[in-house]
Structure formats: structure tokens, C-alpha cells
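Take a look at this one chain, the form predicted alone, written out in C-alpha cells.
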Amino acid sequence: MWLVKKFFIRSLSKFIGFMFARVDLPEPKLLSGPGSLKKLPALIQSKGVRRVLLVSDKGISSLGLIDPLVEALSKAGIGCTIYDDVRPNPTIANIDSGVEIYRANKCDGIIAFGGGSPMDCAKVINARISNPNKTVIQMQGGMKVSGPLSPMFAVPTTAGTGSECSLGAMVSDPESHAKFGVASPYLVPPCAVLDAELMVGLPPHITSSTGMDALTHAVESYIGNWASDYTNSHAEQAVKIILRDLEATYHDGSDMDRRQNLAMASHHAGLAFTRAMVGYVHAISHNLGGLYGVPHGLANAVILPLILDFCRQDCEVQLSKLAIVGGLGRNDESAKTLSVRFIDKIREMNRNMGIPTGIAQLQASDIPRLARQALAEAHPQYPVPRLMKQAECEDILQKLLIIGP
């Protein structure tokens, strides 16, 4: 039954792929380096915007970082309107509030202020403006978008998501627990900032969750099946950096050529698999953040050395080429030996940055529905280098769990 099953993910795997490489995917005009965030007000009067909604975070609102932005719009007489009730995993009544006041505001055009959540939140907005007969349930899933949107503007906080170059957005369904995707090329920003003066004063807890986002989404896009020379080309360019940058940043974070660096190596990752896609690392992170609240980049650090152990010997080669460009070996040195080492350095980096080794929220009982899910979301969308059974992705989880005190 397992060798019919496993035909048919790879057969729908290898179509979907197939089909997906065929996809023209716009890539967003890029301000870079710190202080470009200066220059988006002339940015949005040259698209013939005249006021917008800047979508945030309270925690965003609170530390003044919008306050800046919002006095040079006023002054180039673009009209601003903040919504900054987007919640860490956003809700489909964050987006359709957004939506409202978008309209309320005579808005026509979107700033998207901060780190993942209130990216995705201002994506599925914009995508609801533009497509007011469909609801955001029935946007999940693929290409059930139509465009164009409004002209959008991305300004990540963090060097993480990558959701500035990115064509899906994650949305979460308190009613049943659950986080869905939302993808489609005209979710793509158009235009992004990647300004390391708005990253200086992270956290070190943050810095480094959102880092090793970007290396999972850099990881997962290279060991998977739908990896190109273009893919693999921003991943290393991601590696190379996270891993020569990530810790020294996390330990002293005023660093800012690192910071920018770092916002780079996010872009790269975010480049690489919005066209090669991610794997289960991912699978279980959304839902755990869906039933848990699990922060997604946290998830991401603490899963991705049980996955790479899982599939290590399927994709040993890619994974000895990243030990090498991350400067962990020779090429003289074994696949096995190098991929090995890769593995270890992740859980170094982990442990050197206080990442734990297991999710606290995580509840034995809810195992087996979790394992359900994220085999359900990964087959056959996510083209992972090994397949896994339901009893396999029972077992990682139960290595999450936190026993004790």
C-alpha cells in the first residue's frame, strides 16, 4: 500500500513541479542598505499612490519604528493609515479588518511593516481588495487569486521571512486550529526596502529565530526535488552568509554591515524557494503555530536538525555542497562526513544562541492530528528528498516533546 501511495505523491509531485517551473514569478524592485527606507516615499509617488495602509504589529507601533516613515509620507502628501492589530500568526479576521479600513480610507495602495505576520496579513488584504467576491477560505490552496492588486510595498523588520520576495502568504483559522497558505504570483510585492537600521535593535532572541528561518527556507529549497541552478545559486549565497554572520549578530547586534548582510541572506532564501519550494520542517512548523501559537521561526530552528537527520543519506551530496560553502569542509572529504557536519553546525549554532531543543507547547495526545496534518500539507506540494509515513513523522514529533519540570 506505502509503494502505491509513495507512486503517486512523486507522480502528482514531479507534475506539479513541472507545471510550477513554467510559472512567471516577478522578483520586487529592491531598495537596499541602511537608511533606503528614506527613499520610499518618492518610491510610492512615482506608482501614483496617494494614500495608503500601512499594515504592522503593535510590538512594531510601540518601539516608533512606523513613526518616521509615516512623517515623510505626510510630508511628500501621501495620506497614511495604520492598522497594527495584526497578530503574531494572522487571523482571517486580521484580514478582513484590514479590509474595511483599506475601503473606509479610500486607500489605494499597501505598506507592509514588519516581520512575517503582518507581511502575510497585508498580502491576503491586498489580495481581498482586488478579488471582493471571494472569501479569504476561498483563496486557499494555489492560484485562486486574480490580478493585478493594488500596488504594495514591503518593509521587513527582520531577516527572516523573506515574504518580500515571496509569492504565498500563511493564514491562521482559530476556529479549527488550523494555518493555510495562500499563494500566487501577484502576491509577490512589487517593491520592497531592506534597510538594516530597522533590524539594529532586535532582540537577540529574535535575530536569531528569524535567521534560522531563512536558513531553513534556503536548506529545505536546496535538498529539494525542485531545485534549479538559479534556486541553488540564492541558497548558497543564504548559507554562506546565516552561517559566517548569523551568531556574531545574535551576540552583538549593532553590527550593521551584519545586519544587512543578514536582510540579504533572507531575500536570497526567500528568492530560492518561492521557486523550489520547502519540505516537512516547514509541514510541521505551520501547525504548530497553528494549534499552539508557536512563533514560526522559532519552530523552524528546532525541527530542521530532526529532518535533516531523517533524510540525510537522500540528499547527502546537496547537503555536503552547503557544508562546503559555508566553509565546514573540503571537497576531498566524504558526502557522508560533510553532511554530517553541516547537521552538527546547525545544532551548534542552536545551542549557542539558547534555541531549545524541543517545543514547550507541544502536548503528547495531539501528536498523532499533527502528524496527520503536516503529512496532508506536505504531499505532494512540498518536494521533499524522502517521503515520510505517518508513524515517521509521529516519531520527530515525539522528540519535540519537553519532558520534566
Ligand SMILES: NC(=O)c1ccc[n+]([C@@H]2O[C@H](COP(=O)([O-])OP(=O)(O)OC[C@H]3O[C@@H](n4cnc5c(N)ncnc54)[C@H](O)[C@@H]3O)[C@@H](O)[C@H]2O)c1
Given for the second form:
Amino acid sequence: MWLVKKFFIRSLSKFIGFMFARVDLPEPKLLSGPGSLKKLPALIQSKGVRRVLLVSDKGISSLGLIDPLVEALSKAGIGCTIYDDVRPNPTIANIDSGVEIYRANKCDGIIAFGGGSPMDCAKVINARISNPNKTVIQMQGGMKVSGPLSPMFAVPTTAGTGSECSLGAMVSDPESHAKFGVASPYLVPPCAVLDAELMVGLPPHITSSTGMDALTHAVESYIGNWASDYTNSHAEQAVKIILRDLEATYHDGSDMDRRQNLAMASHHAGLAFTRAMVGYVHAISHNLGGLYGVPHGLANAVILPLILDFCRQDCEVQLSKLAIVGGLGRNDESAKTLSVRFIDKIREMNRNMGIPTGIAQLQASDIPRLARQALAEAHPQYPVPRLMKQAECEDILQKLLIIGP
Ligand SMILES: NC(=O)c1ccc[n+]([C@@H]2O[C@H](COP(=O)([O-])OP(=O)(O)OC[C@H]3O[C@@H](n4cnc5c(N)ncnc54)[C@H](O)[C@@H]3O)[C@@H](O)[C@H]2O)c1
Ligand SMILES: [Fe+2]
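Would you mind generating the form predicted together with this ligand now that we have the form predicted alone?
All chains and molecules follow, beginning with the one already shown.
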């Protein structure tokens, strides 16, 4: 039975991968470097946009991070309406409110300003504006969004999700406790700003968890079956920077160069995973996010070493290459030694940045359902190196009940 199921999952995954490789995915035009946000109003003007909806969250607006931009937009004669009610793991209601405010204020463009939550929310608001007859639920999955969409400018303030260059957006449904994706090439923001000045105040625990999210994107894209030379080259650049700079930035977030490097690493990882996809770490993490609201990056950081233990033998060569890229070993060492060292390094980074080994909110009674949902999300669209059975997924979730330092 399992062999038949495996055959179907693998065949479908191959077919989806074959078709997806033929989709022309755009990449955002980048404004990059500390202070680069200052160039955004002129770029918005050049697109003929007259009034933007600025989508953010209260954490960011209360820090005053958006104030200089709002002032600069006003000086440039661009109207700006702020919607800063986006919640972490943004909800359908967040999107619907944003759509109403966009329409009521006759906006003609969107700025997504924040971490993955405001960026994903803004992407789906934009999709709904141009697809007025579809609800968010009806856009769930791939290729349900028609374009073109209104001009969008993504300003990530975490490093991060890579949402500024990805074709996806994750939405939570508080009613069903599900977290689902909307994916379309039209969702790739045409313009993005990578400005480290916005990230120097990022608290250590968000620096670490969002950095580990970016590392997970790079690793899952690299070990998956849809990886290409293009995605591998971006994933390698991300891994190199994150292994070198993340821990130091967690301990001292004020170094602008390191912050800029990490913003770029997150972008590289985004370019890799938007084409080569993610894997079981994300499948489990999305479901923990949907059910308990566990922060996405934190869940990924905790789950990543467990999934790599599970599939190490099936992606030993890829993990050993990443170990070398990350400066953890030499070419003449065995793939087994190097791949184990790479996983150990992830555990060490987690420990050094105060990331626990388990998920405090997880209830043992929820494990069978979480495993079922995670596998339904992963099969067949995540091209994982080793397929997982229900019992194996439950075993991994059981391990998350033990909260270590
Ligand atoms: N679309 C994609 O490709 C993609 C990829 C990965 C994750 N995601 C989604 O992104 C969401 C997570 O995004 P995230 O990890 O960036 O976190 P987030 O956007 O939820 O933000 C987390 C917290 O950090 C604060 N914050 C953000 N920037 C800050 C700054 N510069 N200074 C101080 N505080 C700041 C926010 O106010 C918030 O309280 C999840 O919903 C996840 O599923 C999307
Ligand atoms: Fe992620």
C-alpha cells in the first residue's frame, strides 16, 4: 500500500515540478543598501501611483519605523493610507479589512511594510482587488489569481521570509485553525527595498527566529528534488551568510553590514525556495502556526534538525556541500561526517540563540491531526528527499513535546 502511495506522490510531484519549471517567474527590481528606503517615493512616482495603501502592523508603526516614509511620500505628492492592524500569521479578516480600506480611499498601489505577515497580507489584498469575485478561500492553492495586479512595493523589516520575492502568501483561517497558501507568479512583488536601517532594532529573539526561517528556506530548497543550478547558487549564498553572521547579529544587532548581509541572505533564500519549494519543516510549521499561532520562524528553527535527521541519508551529498559552503569542513571528508556536522551546527546555533528544542503549545492529543494535515500539505507539492509516513510524522511531533534549553 505504502509503495503504491509513494509511487503516486512521486509521479505527481515530478509532473508538477516539470510544469512549474516552465512557468516564467519574475524577480523584483531591488533598491538595496542601508538608507535605500529614501529612494522609494521616486520609484513609486515613476510608476504613476498617486495614492498608496501602506500595510503594516502595530509593532512596526509603534516603533515609528514608517514615519519617515510617510513624510517623504507626502513631500513627493503621493497620498498614503495606513492599515496597520495585520496580525502575526495574518488572517482572512485582515485581508478583507485591507481591501475595504484600499477601495474606500481610492488607492492605486500598495506598500507592504514589515515582516512576512504584513507582506503576505498585502499580497493577498492586492490579489483580491484585481480578482473582486473571488474570496480569499477561493484563491487557496496555486494559479487561482489572475493579473495583472496593482503596483506593489515590498519593504521587508525582518530577514526573513523572502516574501518580497516569493510567489506565495500564507493566510490563517481562525475558524478552521488552518493555515493555507495562495500562490501565483502575479504575487511576486515587482519592486522590493532591502534596507538594513529598518532592521537594526529587530529584537534578538525575532532576529534569530526569522534568520532560521531563511536558513530553512535555503536548506529545504537545496535538498529537494526540484533544485536547479540557479536555486542552488542562491541557497548556497544564503547558507554561507547565515552561518557566518546570524549568531553575531543575535548577540549584537547594531552592525549595519551584518544586518544588510542577512537581508540579502533572506532574499537569496527566497529566490531559491520560490522555485525549488520547501519541505516537511514548513508543512509541520504551518500547521503549528494555524493551530496555536506559533511564530513561523521559531517553529522552523525547532523542527529543522529533526527533519534533517529523518532524511539525512537521502540528501547526505547536498548537506555535505552546504557544510563546506558554511565553512564547517573540507572536501576530503566523508559526506556522512559533513552532513552530520551540518545538522549539529544547526542545533548549536539554536542553543546559542536561546531557541528551545520543543514547542510549548503543542498538545499530545493534537498530534495525529497535525501529522495528517502536514502530510496532506506536503504531498505531492513539496519535493522532499525522503517521503514520510503518518507514524513517522507523529514520532517527530512527539519529540517536540520535550522542551529542552
Ligand atoms: N510568503 C512567503 O514566501 C513566506 C515565507 C515564509 C514565511 N511566511 C509567513 O510570514 C509570516 C512570518 O513573518 P515574519 O517571521 O517576518 O514575522 P512577522 O511579520 O509576523 O513579525 C513578527 C514580529 O516582529 C515585529 N517586527 C517586524 N519587523 C520589525 C523590526 N524591524 N523591528 C522590530 N520589530 C519588528 C512585528 O511587529 C511582529 O510583532 C508567517 O505568517 C509565515 O507563514 C511567508
Ligand atoms: Fe518560511
